[in-house]
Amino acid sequence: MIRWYWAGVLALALLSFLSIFVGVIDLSLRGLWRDPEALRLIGISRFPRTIAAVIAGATLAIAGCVMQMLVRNRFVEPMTAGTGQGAALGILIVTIFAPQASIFLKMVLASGTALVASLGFLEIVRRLPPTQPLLVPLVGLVYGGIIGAGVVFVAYQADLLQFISVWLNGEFSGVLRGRYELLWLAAAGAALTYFAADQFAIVGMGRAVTTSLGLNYKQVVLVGLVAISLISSLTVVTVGIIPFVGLVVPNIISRLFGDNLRQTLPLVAMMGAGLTLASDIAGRLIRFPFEVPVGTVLGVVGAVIFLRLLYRTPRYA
């Protein structure tokens, strides 16, 4: 397991190095020593963008892993099960009724609506028959689609369609120094989930097992939902909805290393960060010098990976 940790750290370091030097303005290692504007560009744009992609990817992967444990289903993630759309709804509400509100107030309201949307999804799937596990992701897609459609309809009526589209399709091109720091709160929330990793793993075995082991089932579920909502809302407020990271990464890690979250959460975080950063770099190169949003790139890449996972036999069944 240790060698996989080091492989993840090395891969992430290489991708971060590449991210610093990929963009419309050419940068080189030699130029850093001669051109002060190059260092200024890195400090204002390239470094914040790289850090934002790393944090967003890592936290979304962890949020997806926790949600899959709470719902006991491997085919759900916050961005397709209503949580991300709930966060976008909160942003839209505060934009209509308090357009001068601070970004902090937007984050708070987005977290609240994301939590309500998550609770609604959990309440719906709780009533589904356990013998039909594929109903859970289908219901999640329908549920998230309904909320997303409502957000688009209200935005259209309020002439905010272009405004809200920024949060419905994630991208990092607008990330600059001073405009991404909220993501550090998401990183802190994701780090705190590590201390409850064993509890989430036990909840993934069901309510009866959780209760028999002396844990408060509702309390652990509520803690998990609050963490998921906080991470989702902060990500949506800062860079928009980024799909599939919270779906494919936990599945890949679970199939390779099992469901011991205490051991696998660091790998989930590193792989989520690497996948998001690699997709962002690819988005900068596909139509250079123009950019393809990372949400679009991951929409294609994530779908291909997920279909591949569906047709492969897991190592840990």
Contents of the next structure:
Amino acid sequence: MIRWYWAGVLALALLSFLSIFVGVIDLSLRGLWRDPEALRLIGISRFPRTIAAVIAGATLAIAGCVMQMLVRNRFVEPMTAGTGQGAALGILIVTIFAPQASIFLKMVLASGTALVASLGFLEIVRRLPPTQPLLVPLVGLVYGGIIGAGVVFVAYQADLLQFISVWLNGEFSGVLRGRYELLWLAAAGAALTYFAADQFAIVGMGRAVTTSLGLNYKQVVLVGLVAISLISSLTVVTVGIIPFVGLVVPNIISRLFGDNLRQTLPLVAMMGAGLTLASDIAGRLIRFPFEVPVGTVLGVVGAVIFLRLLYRTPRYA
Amino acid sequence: MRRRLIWLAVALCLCCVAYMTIGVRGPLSFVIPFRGTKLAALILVGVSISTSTVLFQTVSQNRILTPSIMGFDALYVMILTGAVFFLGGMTVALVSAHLAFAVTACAMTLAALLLFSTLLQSVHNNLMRMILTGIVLGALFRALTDFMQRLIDPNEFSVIQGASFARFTQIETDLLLLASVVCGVAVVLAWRMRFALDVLTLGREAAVNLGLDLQRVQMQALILTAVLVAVSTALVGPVAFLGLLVVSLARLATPVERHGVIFISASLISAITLIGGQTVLERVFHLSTPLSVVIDLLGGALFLILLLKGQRR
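Here we have the form predicted on its own; I need the corresponding form predicted together with its partner chain.
Full complex below, order starting with the chain above.
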């Protein structure tokens, strides 16, 4: 296990290094010593962008992992099952009714609506029969789609369509120093889930097992949902909806290493960060001076991986 | 049944009259052709969407599937974008809109046949997996489209811009004639298949027992579906849940299993929804939200309800 941790850290360091040196303005290692301008560029743009991608990817993967445990289904993630769209709805409501509100208030309200949206999803899932596991992600996708359509509807009426497209399509090109720091809060929230990792792993075994092991089922679920909503709304506020990271990464890690979250959560976080960072770098390189948003890159990559996961033969059935 | 169909037809006529007359300003010689072409296009789109949905539901033997849920219209937009991407926007813009439409429609039919005939085989094994696959494929097509659009020159982008969003207010009227011919042929062919489709509704085994050439009927229905989706998407862009909404309504309004009835009532309801909805939204409420968003909202909710209800049974 330790070996895998080191491999993850190494890969992430390599990608971060690349991310700092890839961009429209040429940077070279040697020039760094002489050029104060280059250091300023890194400080203002490249470094924040790299950190933002790392945090967003890692926290989203963790949020996806926790959600999959809470819902007991491998094919859900907050960004497609309504939580992300709920957060966007919250921001939209604040923008319409209190345009002057501070970013903090926006975030609190977005987390609130995201929480309500995920509670609603959980309530629907609870009524679904356990014999149809693929119904859950299907309902989640449609549920998220309806909330998304609601967001578009309201935005059209208020003439804010361009405004919301920033949140509905994840992109890192707008990340500068002073405009991404909220993400650190998401990182803190994700780090806190690590302390409850065992509890989430147990909840993933079902309500009966959880109760008989002496855990307060409802409390753990609520804590998990709050963490998911917080992470999702912070990500949506700062960089927009980034699809598929929370879905694909926990699946792959769980297939390779099992479901002992205390061991695997760091790997989930590292792989999520790596995937997002790599997609962002790819998006910057594909059509060089211009950029392809990370949401689009991940939409293609993630959908293909998802289809593969859907059609692989189950290892244990 | 006949009386209900007549009532629907009357309602449609009322909608058309309302659409043509409410809020008229300016000389009639301008208004009548201007609104008339839009009206014709709306009817055309309504008929092609409802017919393609009925065909698809019968072939997949399922009441909650529609071509657009399975990613058909996303596929069409992707093919159009791909043409501009690989051939260059100038080539596509220089050849007439008609030729471009014909080529993309053919490519669409081929791709849809390849992709969905294999998918449809697995309906019986695992329906949920198939729907999920369709939705994810749709997402993949949209992401790929977006991806190619980012790589295309902004000047060339304007060639495809219209196709990516559903809009009922600006309709590509220059395609209207060709589209109505294609759509008319497809609808007539679908109409002639109605008895075979009735037999197919009985179930696969029963249909084969009764001597139906299952493969052929399925292929024909899929081809017609692909063509009709191409027509409607070329005219107004993708509308996700309209088909589901109107066909479900049609099954409520005329609860018989005969395709001869369902085709007509679904087409009538579809046209009523589009024209009436457009009139109400645009002229009565003066809403800026396009009709497609409202339809997506309602249709999405209906889809969710159907999914949940279907499970409880």
